[in-house]
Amino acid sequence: MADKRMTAAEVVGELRDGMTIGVGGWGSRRKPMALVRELLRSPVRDLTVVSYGGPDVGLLCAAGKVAKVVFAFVSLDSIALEPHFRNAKQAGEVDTLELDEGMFLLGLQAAAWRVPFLPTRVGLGSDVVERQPEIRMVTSPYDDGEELAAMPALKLDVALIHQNRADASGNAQFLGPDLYFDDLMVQAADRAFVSCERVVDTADLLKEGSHHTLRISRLWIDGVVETPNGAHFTSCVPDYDRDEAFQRDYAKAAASPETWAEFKAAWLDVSEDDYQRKVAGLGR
């Protein structure tokens, strides 16, 4: 099996302006934050970001990297609304396609199955359908002729996800309570990259969890990045919980351009090694 290990910088070096990027995880849980931070340090911009959104969306919006966000929600979980995304949306700095969680799931599924859309009743009678022309209707070809929403495939150029463990060839494992649809995210993408807390031998994956935790296949993965603490400040259970104190500092940085610039200079305009050293020094 091929050795697909890469650095975060090498992954981001594969990205280009204007791409559609899917980011795995859910809210402020198991986000590929080391890859997101590396993207922040790059010149890449004008991205369409597709995400069950959390600080991945907020950081990229605050840094001016985003042209459009396709989302079911953008939340920090313990802080209900992601303030950096809210600032960008209210200022009209990003276009958006806002979806019901179920519609978002169907969009990923359609892309994974390589079909243009999936029909659904989800969203009918709501502004998700009525006020967003990207969501079109379709008539059932069967006798009932029912009008359904046609959820378009959420086709991705690249997917970025984070898992607890992986082997060098790209088989990856989650050990927490939920996969958060990362398997659909990578299947919906032309190329996919996984970061992980630790790269282990393939045989050791089943020592950490059962077969049902091995849901990311090497067949879908183009690169593996070993990044201990790589989901910080989001959670990566059971390896670590969300850093609530850091998240509060991050949220407060949305108060003004000055507070954002201060946070960015302290935590984002540094190398990943320096970032991790500073996190370790917090003593929390």
Second form
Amino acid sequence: MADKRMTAAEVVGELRDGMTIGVGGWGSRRKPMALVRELLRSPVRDLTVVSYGGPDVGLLCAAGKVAKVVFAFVSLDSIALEPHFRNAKQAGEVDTLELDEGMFLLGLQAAAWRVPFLPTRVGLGSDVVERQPEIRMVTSPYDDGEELAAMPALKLDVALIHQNRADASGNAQFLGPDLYFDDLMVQAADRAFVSCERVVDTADLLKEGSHHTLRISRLWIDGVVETPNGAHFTSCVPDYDRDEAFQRDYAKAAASPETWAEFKAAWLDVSEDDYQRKVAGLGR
Amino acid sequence: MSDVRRADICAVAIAECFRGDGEIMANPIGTLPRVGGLLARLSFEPDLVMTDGEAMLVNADGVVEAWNPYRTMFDVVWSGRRHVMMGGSQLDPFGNHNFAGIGDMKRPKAQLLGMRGAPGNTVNDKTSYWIPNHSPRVFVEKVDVVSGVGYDRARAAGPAATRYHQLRFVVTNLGVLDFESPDHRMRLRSVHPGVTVDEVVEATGFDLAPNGDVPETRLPTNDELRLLDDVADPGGDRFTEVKDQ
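Switching from the form predicted alone: structure of the form predicted in complex with the partner chain?
All chains and molecules follow, beginning with the one already shown.
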């Protein structure tokens, strides 16, 4: 099996301006934050970000990397509204495609299955359909003749996800309660990269979880990055919970350009190693 | 009723929303909805299925009975086996619902939650709303963004939208409303003890459908008060969300 291990910088080196990037996780849970931080340090911009959004979206918006956000919500969970994303959207800095959470799943699934759309009742009558011409309708060719929403495929150039464990060839494992839609993210993408808490031997994958936890096969993965504590400050259970205190500071940094500049200098304009050293130094 | 508090009445009114639902998923989102939903299951709707707030279904004893990651949740929602209760920032006379944003959808004055699951919930499942602050700012003639679909918008969208669409109740800190008028315009179903019909009319930014003599919301039974205090909400979170007034 190919050894697909690489560095976060090498992953980000694969990204280009204007790409559509899918980010795994959900809200402020198991986000590939080390990869996002590396992306923040790069010159890449004008991205379309497709995400069950959390601080990944907020950080990329605050850093001016984002042209468009495809989302059903952007939330920090324990802080309901993502303040950096709110700033960007309220200022008219980002375009959006606003979806129901389930339509989002269907868009990824359509891309994964290489079909142009999947039909759904979801969205009918709501402003998802009524005010966004990107979402078109389709009439059932069968006797029912139902007029349904045609959720278009959400084709991704690149997917970034974070898992608890992976082997060097890209078989990846989630040990928490929910995979979220990380499998669909990688299947919907031309290229997919997984970061993980620890790279282990393939033979050791089943030591920590049952076969049900092995939901990402190397079939879908182009690169593996070992990033211990790499989902910080989002949760990555059972390895660690969300760092709520850090998240509160991150949210407060949305108050003004000055507070953001302070946060950025302290936590984002530093290497991942320095970031992790500083986090460890917080003693939480 | 001297020691019955408004939050207890709200909890019971919420529980009553799930009466008759049987073995479906009750998905009450928020503090008081959760308390009310638990109360329904602890008393008159023992077969209701409920989540732990994350990826597990847990029975009334807190024992995990099934795995229910988000992926599975959509299977439930789209099969119609669910009654959801959602909060909202705006509601209009026909039950159109907004918690996506205030102002323009694409460049809002205030970005709120986003669409979340509201479009899918409302066209697939029984949906009720919980509004802890009944006021003309919430009950508006026209919502800024339609996240949850009301009766008029569902009708305009056609048979595929109305087929499984069913808005049930709106429980607020002042009373209970429903859509059981001829054209599904919201009407007042009951006022909580201590609240007058005029107060509700005053706090509603549109005309409610007429409904004759509006009764009072029923009081909790002693058993229900005990279940609320001992099991459904021993920490008293409900009193933080709804103050006595």
